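So this first bit is one chain, no partners, the form predicted on its own, shown in structure tokens.
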Amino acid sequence: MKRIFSGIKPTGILHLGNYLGAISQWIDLQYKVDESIFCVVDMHAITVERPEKLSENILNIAAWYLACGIDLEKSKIFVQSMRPEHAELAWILNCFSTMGELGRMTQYKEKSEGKKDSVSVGLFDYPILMAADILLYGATDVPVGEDQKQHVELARDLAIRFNNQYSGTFIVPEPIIDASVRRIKALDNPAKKMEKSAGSEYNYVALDDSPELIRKKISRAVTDSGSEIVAREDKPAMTNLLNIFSGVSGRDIKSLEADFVGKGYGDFKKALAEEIILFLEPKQAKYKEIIADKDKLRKILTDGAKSVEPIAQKTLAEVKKKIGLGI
């Protein structure tokens, strides 16, 4: 049986990078596997800071899941903190983990640089919670970007380590990294990824940006020297914009390059902005419809949490029995 699990933190603003790099894969995969579980990972959202509008953000993320195409006939969605088994399994897995392997996590090193004595224990420890998220549901496959592959590898290591002592407990998950999915970079700096918690709104195109704001952001997106509209290693900014154009239009890069031979950056940016607007318009309309009925959305999430309860409780009960917890 193929079961996928994935989730997004309810921090910042969902943007095109989130859609093209993650959610679009989920939408496709949900029709190719036996079961899909998608989570709003709210406990991960408090490792660095406590967002003021966290509960509102949770509903927003869930609404976008549905607006973008998560099909409730094929997938389950719920909020991580609705299932206490996540935290309980994370504590147990802590006791099978080492300080050394957590200290080697790239994202921890980046986010704690220069302030290791003041960052939260949660930031150090959150890969264990992520491992618990995955292992709790017996996920066979985990769609992730390259930046999260290391965390799935830790989940694999913990599953194997536990299984070596208590055989046949966890399914060892495989990361799904779709080579055809291009990593979307920041509009204002193609050396960095598009970031929903970025300091500048000109870093990203948010899923809920208005047409006017999209045009403004794309017009201000950085470009490379020269005037050729091509995707090349020496033209990272244009490569990024072409990747976005390809992602929202469904067209390949070569055909887009051919369309803009002899044209300037201005023409290209205008066309790109209009393509993004066209792409987001139906999703924005669906989102507004879903978020307008928060009671219905809460029920969807509550029902989702109940539907995964048997899987979570079965896994946790087996783990506790094998290590001798309880009487």
Ligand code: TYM
Second form
Amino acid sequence: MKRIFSGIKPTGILHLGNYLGAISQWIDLQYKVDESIFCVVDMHAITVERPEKLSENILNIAAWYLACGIDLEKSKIFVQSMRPEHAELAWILNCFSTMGELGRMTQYKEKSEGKKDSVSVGLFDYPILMAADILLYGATDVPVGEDQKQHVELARDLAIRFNNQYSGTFIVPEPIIDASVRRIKALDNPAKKMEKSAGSEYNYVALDDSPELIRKKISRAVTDSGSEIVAREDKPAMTNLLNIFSGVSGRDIKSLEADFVGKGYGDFKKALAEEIILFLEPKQAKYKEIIADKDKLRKILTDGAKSVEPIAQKTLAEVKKKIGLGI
Ligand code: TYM
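What would the structure be for the form predicted in complex with the named molecule, given that what you showed me was the form predicted on its own?
Now the complete complex, all chains and molecules, led by this one.
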């Protein structure tokens, strides 16, 4: 039995990194596995700051899931905070985790840099909540971008640790990372990942960017020295742009490189911008339709939360019983 679980934090806009690193895998995998569950992980969205329009953001992200092709015939979608079992299991898993292993998490180190004593306990503890999300549903596979690999590995370690003490409780999950995408880099700095919390909007292409804005952002994207349009280690910017081109067009990198032999960065960027626009337009139209009916969307999410309740409650009850919590 293969069950996938994944989620996105509703901290702001969705960008092409989220799509190519995570959502595109979800769309594909939902037809290949027995069960898929996709969550809007709102409790993860409050660890650094409390986004102003969190409730609105949650609905927006859910609408994007559907607009991108999450198929309700195949998949369940819901909101993390609507299932109390996540927080409850996270507490229990806290007691099986060490300060040392959480302190080694790269994302924590990056986000707490220079402010160690003033970041929230939630930021430190975040990977445990993520482990709870995954283990609660007995996910066999977790499709994510590469930046989340370390967190999925922690979920694996915790599952194994718990099982060593209380055998056969958790399924040990595998991360699924699309090797061709892995990590989409920022348009304005190919040494960093594309990120919604980045200071500048020239970092990313948002899924809801207008054609004009996409053209502007791509035309300003950083390039490498030289003029060759190839994906190579010494050409991080072009490698990233070619990855994006390949992701939105479905064409392989080699054939794209062949198309642009002897052409300049300007031609390439124009073609890339048009390809992204073509790719996003139908999704944007679908998104507008879905978000226009918020009541329907709320009902989908409420039904989703109900439909995963039996799995969540069963796991939590088993965990509590094995430890001896309650009477
Ligand atoms: P989040 O919300 O930061 O990102 C959502 C998904 O998008 C992927 N991603 C990227 N992939 C490639 N290139 C990029 N530049 C890029 N930026 C983001 C992320 O890897 C992720 O798959 N902790 C998670 C959310 C989470 C979760 C979970 C995921 C909470 N519980 C359980 C899976 C299972 C996060 O912050 O992702």
